[in-house]
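Take a look at this one chain, the form predicted alone, written out in structure tokens.
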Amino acid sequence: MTRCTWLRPCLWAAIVALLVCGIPAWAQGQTAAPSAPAAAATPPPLAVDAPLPVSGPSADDQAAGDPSGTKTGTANDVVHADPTKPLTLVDLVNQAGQNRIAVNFVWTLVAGFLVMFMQAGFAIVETGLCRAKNANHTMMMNFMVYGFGLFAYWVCGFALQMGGAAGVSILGGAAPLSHEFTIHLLGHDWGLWGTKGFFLSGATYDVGVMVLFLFQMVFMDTALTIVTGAAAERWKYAAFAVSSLLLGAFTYPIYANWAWGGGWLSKLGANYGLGAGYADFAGSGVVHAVGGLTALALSIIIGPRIGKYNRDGSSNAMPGHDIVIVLTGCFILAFGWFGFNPGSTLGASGALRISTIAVDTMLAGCTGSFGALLYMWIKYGKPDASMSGNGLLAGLVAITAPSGYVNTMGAVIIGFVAGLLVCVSVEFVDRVLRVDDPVGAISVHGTNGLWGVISVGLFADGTNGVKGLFYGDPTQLVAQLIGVGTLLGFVFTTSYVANLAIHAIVGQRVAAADELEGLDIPEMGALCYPEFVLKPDTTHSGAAASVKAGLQVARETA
């Protein structure tokens, strides 16, 4: 009993302690069980200027090389706003933004370099389609049109075209290009020309502006070089220089402003409900039709080559001297067109449609050559090499405006029609208008530049906000036809008047004796092919008739 006496109080004490301490704890556990464990406290958001932990490959790893590329390019390569301080979130965000713009800079610059290389293609196409006695002169026009045009565009052309085009976000904004001269007409402001960027001075000394200048400049140069082909073999070099300066400084930039620089043509949609406004993605109108219509105006003023037409008005063929360089030049131009059309996105980051634009460009050039080859083969019994090359170029010219807005089926149709159209146009210009164009520039660039502008209003499928007649919006075609009317009314008229003035002051055409001799010696002072003996080919009646007619005209002129 003694043992039970002290054990019983101990047992009761343990039970009381369990009740006091254990039951509340058990009850609390039962209550909390259905709920998730309490989350850890959320850390405060990282301050944008707070240091970030940075890790990368060790020095030993780097010393071992990086054949797979997994150790190259880490957070250690991010530019620090303050090199004396650790990396921050601001640094990362700024680097991401600059990288996007840098990708677009590089893409646009490389595209511009490709377009600049097209100058070589134009030079040898035109030279090959001319006679050997004029090869030096033709090459020198194509060589120096780049310099004359670039200088004029730097002085004032770029400012007139793009001086009010600020807001090019894909290239960082180009904010200094901030003012467009406008007039208020029919209830809306009509932009006429830009006023910022003369000599690329002042605030336009800006990296984004420089990218835009280079890209737009090579487009302008393409328009200028078109004219040299149509006026080849009889154009006075001094007149060529003055005419090129005027075209690069005024005529081209003004129309380009209306279409691309924020001018009135681009606002036809916003102001008057005409589709998306005049749409010319890469310049069928702005570049090619401007060059082709200027070539037409000048060719009318300067007249045909001696021996081109007989007294009865019939035309004589005056074949070029080297078809090899002609078709080589066509390949160079087709290659450069990948800068022309896909490059007009002005960026690759956020502009992945460059792939579709590139394919559209290829297809239209291909079907353009098909169209021209079939036309010549069916009509004349042989596939003509020079016209096949012109068909390729015609297809490329025609797809330049719609390339950003059409699908591949549209591109195929546009190119094929262009190939047929260039053949018909060459015959019409030569035989009906009796305008002499040694290389077919008026038809390739003028006729098919206009066709390219019109085709946007027909085949645009709604991509990039532009929809043509065949996809439900006839008002877009109206906007495109207004652009065509402006090209014919403003560009052709201005070019004709300007070149008529140059003709009166400087004289556009070389002397008849110099033309018959060939322009290499009289105009350039050296033959392109000094080892060759140049003489007329009397084995073909057409060539013989051409020479006889030329000599007769020269005697009458003298």
The other form holds:
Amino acid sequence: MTRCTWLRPCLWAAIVALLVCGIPAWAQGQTAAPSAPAAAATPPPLAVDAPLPVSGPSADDQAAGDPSGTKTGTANDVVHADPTKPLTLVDLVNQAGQNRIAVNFVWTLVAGFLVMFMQAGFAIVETGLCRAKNANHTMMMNFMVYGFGLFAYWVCGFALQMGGAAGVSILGGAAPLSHEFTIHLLGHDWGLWGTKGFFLSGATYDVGVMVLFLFQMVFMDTALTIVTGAAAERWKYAAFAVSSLLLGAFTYPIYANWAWGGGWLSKLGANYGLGAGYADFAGSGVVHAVGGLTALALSIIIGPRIGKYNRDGSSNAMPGHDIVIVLTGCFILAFGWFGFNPGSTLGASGALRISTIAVDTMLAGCTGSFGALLYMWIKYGKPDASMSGNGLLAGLVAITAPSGYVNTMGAVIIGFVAGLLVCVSVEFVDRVLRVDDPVGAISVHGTNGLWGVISVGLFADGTNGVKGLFYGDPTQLVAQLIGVGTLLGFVFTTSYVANLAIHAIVGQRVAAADELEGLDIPEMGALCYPEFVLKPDTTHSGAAASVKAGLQVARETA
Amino acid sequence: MKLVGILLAVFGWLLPVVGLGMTSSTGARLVLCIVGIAITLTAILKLLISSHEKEAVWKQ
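Pass me the form predicted together with the partner chain as well; I've looked at the form predicted alone already.
Full complex below, order starting with the chain above.
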């Protein structure tokens, strides 16, 4: 008890002392924090061109080698505006800007190179799905479509598409692409085509414009090469050349302008309150549906191969000659798609969603092949190889437009639906429409290109500025459907009329005798496989009568 | 037949586009889009294809 009587006042005294001394100290600490910015708000004036007190390793240090990498990539490597003077803040800021644009240039160019390599994938997929007697012809169409398309695009296609697309800040602005031809209608401006960049001349001789040209050009060429598959084994090579030039010069660029070049479709959001306007991130519509619908137009005009349909309208299977190169080509295309979709950000610095886009892409391709494989396995009892390949491509086509706007769950669903859709569509085109498409290009690229465009309006999750119906914005779906209507009503019709004109002037189809012989010798002058023994295609019982009829036509023509 | 098909396909496209200026209702615009696409598809898949099928190799 005695001890407690003196301990309690001592404890109280200690608490009071702590409070008296501690509170001001704590308060001082609290007020010190805001005072720091106040001090920083009035720094001594910093001259942007004043020398910075930094230096890199000396010449002697660097001469000794740098095995650990710590002496490389230092202040010595920052570009000086005046090499005779020390480093300044201006130099640092310029270097930061230069680095950002350099990263984006490299990313976009490498992505473009990947897309260019897809030409090889398309070439062997299409050739493998055709018969051996037409292999040289099919390969040569895929080979030269690159040249025809590139030339047409350089002359006028790029200007029509991107001539008014200035403001691509991620690539430094592309300021020379400064004029869009517009008309004023229904109270709004409607951008129709660009007017700068013909022959890449004048002010468009610009580093940023060149990057944009390369990337957009390989996209355009993808659309062109889709057509060669649907018209394979019967397309006159001269007609193919003219048709490809027209598609690369006019039809594709005009629609691409409307979607990507600042044209009216992209402004549906600003002008009519339809979501973010027509959104097609990497081109399910612009590239694949344009190619697929042109393929449909051409296949209708050119007609089916001899032996494909019997007199009663039933169809005969005409299998390709090499499933190995078909599936190898599908892998090449899947690889190239990593340039197609993630590359469409046009940069990595400031666009880190490239990782999400890449994962969405691979997932949709995966579930696309699942969908097709399951459909064929359940319906026909076997997991069909070529349809599995087409399922993979269908998933990739469908995810191309939404890849920048959907999460992985959306990508999985979109891909799986695409895999089922491609099987249903191939059967519909073949048996109901009786349109002959040797490689399934109409279904893979046309049908699933349209599905990809629609899926943006359904699955876009709003993370990147586009929100679809399932996330609360039905207006985006309207914008997407207007895009679909434009693809069908404008792109198909334009392609149809253009190819009908070519058909009337030079003829689209080879002679029946040439078709039966195989197009390698009559059209190209050399066999693709000279050591093979090629036999007439009468192996399918149903086709025999049609082939005989074709031979009769050929004899009469001769 | 081909000309009718072409004109109808273009009409189906222009219907929802012109409709943008006629109504601001999302539902009405959606209906116009669907009707327009249906018209265009009918023009392509019915009129144009059947007009070419008459000349098809397998029918001769």
